[in-house]
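Next up: just one chain, as structure tokens, the form predicted alone.
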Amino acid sequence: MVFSVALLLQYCGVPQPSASTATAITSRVDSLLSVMTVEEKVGQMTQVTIDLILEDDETTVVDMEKLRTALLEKNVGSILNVKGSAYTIDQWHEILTAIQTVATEESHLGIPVIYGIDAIHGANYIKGSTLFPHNIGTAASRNPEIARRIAEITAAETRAAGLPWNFDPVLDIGRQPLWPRFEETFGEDVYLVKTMGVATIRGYEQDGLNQDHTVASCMKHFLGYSLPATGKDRTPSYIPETMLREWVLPPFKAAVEAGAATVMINSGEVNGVPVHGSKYYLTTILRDELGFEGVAVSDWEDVIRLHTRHRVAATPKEAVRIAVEAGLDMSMVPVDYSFYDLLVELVKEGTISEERIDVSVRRILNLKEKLGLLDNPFPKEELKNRLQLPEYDNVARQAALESLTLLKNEGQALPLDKNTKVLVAGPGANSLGTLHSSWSYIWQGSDESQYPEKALTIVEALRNELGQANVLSRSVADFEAEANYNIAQLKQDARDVQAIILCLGEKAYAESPGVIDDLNMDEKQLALARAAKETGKPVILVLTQGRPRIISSIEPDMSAVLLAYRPSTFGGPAIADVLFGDHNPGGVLPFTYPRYSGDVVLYDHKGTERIREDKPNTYGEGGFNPQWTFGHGLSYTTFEFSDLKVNKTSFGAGDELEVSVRVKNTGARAGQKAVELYSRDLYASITPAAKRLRAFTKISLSPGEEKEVQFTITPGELAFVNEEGQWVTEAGDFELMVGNLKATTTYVE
């Protein structure tokens, strides 16, 4: 039976709208609000984890008594998460059907539950689904179309399971590489994060939420989560207002303009103020300045943490009051009903007005209406055939290929000849976890048994490519196993091969369990690299990692370095294709790769950060000395830029700048090239950055082929935030740069 809220409202004598318009949605929601009790309203603001409604820890079977407690006694309006690991499509349908049956047929008003999930690089909580590269790798592709397509597929599979709300994309900027969620970001540059983030939102939501192939997106984590001073997860950030507005806020502003339906709040604090308790961040900026009208949901347990961790609330009840009055709509409680109980008390005693509650409940009901849940919240059997389609695998493989970034290729060590016999060594060689990492069938991505048969390790993929006899490896799946670090065995095995493919990096992790104390690569891995060099065989280093780990001590000894990030399901075959020349790499770094753990200077650094005084009164410009800079990436062919032109030598507020450059493939292979336009403000009232990315595109060129690339930029896109917190473009000269070419133009006020 499909229950309709509209039928119940008619039964209650509430007039119903006659047309499906924005006005009709508002009228329908207002009709519901007019007959809801305080308890029902507060229940809509309450989100709990699935653990509270399952029979036990070992099953996916819903305990109907527990479910009725949640939905009928506590009026819960939202549920999230999985217990343990990914569910099959049939399990999802059974769980969600049970939930929605009680919600629609047994509750007073029959309002359905909205179920949320973290599907952040594919439908990672549906068993067997194809997973895509993490955002950090997708950003390396410099291909927003790939990001959009990944989101479309994720939305189709997620909705097919009956899940209408996805907690993605991450719009935090990746400027603190110690942070364990770095792999979930689109990198360090604001424009790159903004562009890829908007493409992702449009992929999730497309042309409307009330469809069988779309989901509500969730821009996160508002605001400043990715910049903890210590690099540890959920620890304080200290962000000057000018930096917050110029670097941190723009991706969220762009997301609001793109129509993002929901937002998740930063678990941490900014300048000593927990974001969950900040009316300035959640109302003044998010609502009043950005104009966001959707649902604001907390992150895991973060309302009570205003009391238990941040200690800005003397009691749990005070924590609830602070968060709601700051502007929060829904609390991811998630393991009890404390938020519900305390908020009901606060409203009934008059501390929080029912009118304030109505504001949040209206937003939540609007979301449910837009998603079509008020008409039919049940999973649809006919959508099961949208899962695990061959075309999804093709997109995943292409995304992995486009993300792979060749950082070094000394003496054209790559590509290797397919007749080469290789030793594949290191902890990453036979590990699926290191290819996938966080949010991969389980939260930590560390359970090798969860991965589908089509997911191949690097060793398995190379054996498919070269044949069993040409690939020698003793690496095992357990990243920490001593067999992966056996130097004596490596040296012995190296006698029988022509090259060593050394797979180093990071094991799978998510969030706080991925916290590290410095960026240096583990000494056991560095020792393995030194031993590989001592064999006298060329060493090809393949890095599977979610953030830059320091390799400066071994990099000179490596013949080539390929950064794979977290390429996921088809990462193994994609790596094999690049190493042996079936694919010409075209990925470029979405972050600056530091040379030393204590020397993290980003590409858009201030000019003064280049200055070093290693000897008294002797100044040099060695302060910016990364291993590789943002935008670096090699190819098996060569490209040449020429004829950089700007259509105006001076421009004003109403003008647009047309920038063109010619790009030629001067090598012997077809290849893809990321063409990036940078600007530099030569003088400004706030010390200008060395350069800023303003636009990019990606082109394909055959050998000898030449194309003209054009960009259009406005004065507003060259603006910065001044000391008064205002966006300004100041009069003066600007350099525009593509590759090694520069052109100068002057802004006249």
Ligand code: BGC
Second form
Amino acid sequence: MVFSVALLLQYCGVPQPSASTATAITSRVDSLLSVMTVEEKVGQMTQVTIDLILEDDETTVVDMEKLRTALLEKNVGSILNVKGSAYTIDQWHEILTAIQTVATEESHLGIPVIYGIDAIHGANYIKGSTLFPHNIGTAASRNPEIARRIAEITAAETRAAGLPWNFDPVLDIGRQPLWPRFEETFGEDVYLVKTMGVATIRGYEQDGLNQDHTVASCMKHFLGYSLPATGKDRTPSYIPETMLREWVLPPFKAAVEAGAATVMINSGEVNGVPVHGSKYYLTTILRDELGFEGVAVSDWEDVIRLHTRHRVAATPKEAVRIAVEAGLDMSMVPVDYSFYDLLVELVKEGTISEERIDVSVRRILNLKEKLGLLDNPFPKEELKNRLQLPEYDNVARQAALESLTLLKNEGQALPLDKNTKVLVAGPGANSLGTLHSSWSYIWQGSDESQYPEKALTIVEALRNELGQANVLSRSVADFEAEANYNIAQLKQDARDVQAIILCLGEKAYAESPGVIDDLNMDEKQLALARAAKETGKPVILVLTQGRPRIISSIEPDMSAVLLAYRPSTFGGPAIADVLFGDHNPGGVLPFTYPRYSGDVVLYDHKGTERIREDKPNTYGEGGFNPQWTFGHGLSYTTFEFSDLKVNKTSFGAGDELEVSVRVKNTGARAGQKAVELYSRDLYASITPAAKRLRAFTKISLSPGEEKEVQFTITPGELAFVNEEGQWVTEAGDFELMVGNLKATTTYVE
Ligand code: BGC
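Given the form predicted alone, corresponding form predicted together with the ligand:
Let's see the whole complex now, leading with the same chain.
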């Protein structure tokens, strides 16, 4: 049967629109709203986890009695997540068919459920799906087009499973390297986060939500989640208004402009105010200022936590009132029905008006309508073959290749000759977990048995490429296993090889389990590096990690350093391709890699952040001393910039600046180069940053080839947020910089 809410409404005697125009959409939703009970409305605002409707912990079989409790007794309008690990496409179809059958055939109005999932770096909750590099690596590619393509594939696979809503992308800015979700960010620069974030949303939603290959995106986590003062997950952030507006808000603003359908709220608190309870953030900024009209969903359990954790609500009921009054549309409750019961009470007793909940329910129904769920919410059999296509693998491999960032290459230690016999050592050498990390078939990404056969560890990929005999390794999958840290063995094995590929970094983790107390790489791994150096063989360090773990004590001992971030399914072969020269690396850092844990100074620091009065004669200069700065990344060829020009020596409000630069490949290999335009405001009423990224592109050049790159910049793109919280471009001189070149222009009001 093809289900249609319209048919049901007709049956209930509710007048129906004739055409599916935008107005008609509103009318259909209005018609539904006009006949819904308070309970049905509150149910739409309630999201629960799949655990509540499954038979038991071991199966994916839906317990029909539990499902009816959720959908018919509690009127639940949304469900999320997997229990345990990824499901096959058949399991998803069975689960969703059961849910939508009860929703459409047995409930009063037949409103379907909207199912949401975290398809982060690929459709990670569909068994066997290809996974792409985490955002931090995609940002290193400086290729928004590949971010868009990744999102398109993720959307197609997610929708093929019958899932229309993806809790992605993360638009939190990566400026606190301790934060365990750093790998989910696009790095420290706001322009980069904004550009990659918008590309991702376009990939998910494309030109409309009601398509077999699109999903509703969910920009998250609004607002300020990634900047906890201590670096610990879900702990307080303190963000001055100027910073909030200049660094934190713009990616969300751009996402709203790009049409993002939904938003998820930050679990934490900003300046002492839990965001879930803040009318200022959820209504004044999100709705009134940004003009967001989509659905705002809470994060996991965060409404009740206004009472249990944040203690701004004296009772659970008070917590529900505060969150709804602040502007929340849907509560990811998700492990019980408390939100539903309490909100029904609050509306019935008149504490919260029915008009208020109508606003949220209308948004939720609009979303269901736009996704086509009101016409047909069932998974489509014919989409099953849209899964795991070979072309998806090509994109994943390309994305991994473009993300890899060569940080050091002393004496051109890399690429290695393919006849080199290597020892591949360290905890990262034979682990799929470290290549994938969070949201990889299970939440933590730590179950090696979940990975598909096509995913190869670094050792496996190297053996494929160089032959078994040339690759010696004793590393095992379990990152923490003692075998991975055996110094005596490493020294003995090194005698038989010409180079050591040392794979260090971080094990898989997601969210709070990834919390650390120290940004320094742990001593066990550093000891391995020192031992490797003592063998006298060249040591190539390969880092698979989600954040910059400090390695300054061993870096001088390493001949080369390759940062792989979390490259996922094709990370192993991509790393092998770079190490042995089949691919010329072009990734550049999306964050500043600190040299010391107590010296985290970002590339766009204030001039005064460099002051170090303990270093005579370096005032204003001595304090920016990272291991590697934002934008750093080497190649096997060399590039030269020349002829940086700006078309106007002075410009005004209505003008555009045309900036051009010539880029030449001066080496012997073809390569890709990220060309980045930075600006520096020489004097401003708020202390100006040392430099700010304003535009970037990536070009390919064959040996000897030269190209001109052009950027267009408006005065608005050189603006900053002043003391009054307003965006301004102040009169005065600006430097525009590409590489080590500089051009100056003056803004005249
Ligand atoms: C995370 C969100 C995620 C949600 C649902 C939370 O713990 O913070 O990013 O979307 O769980 O899985």
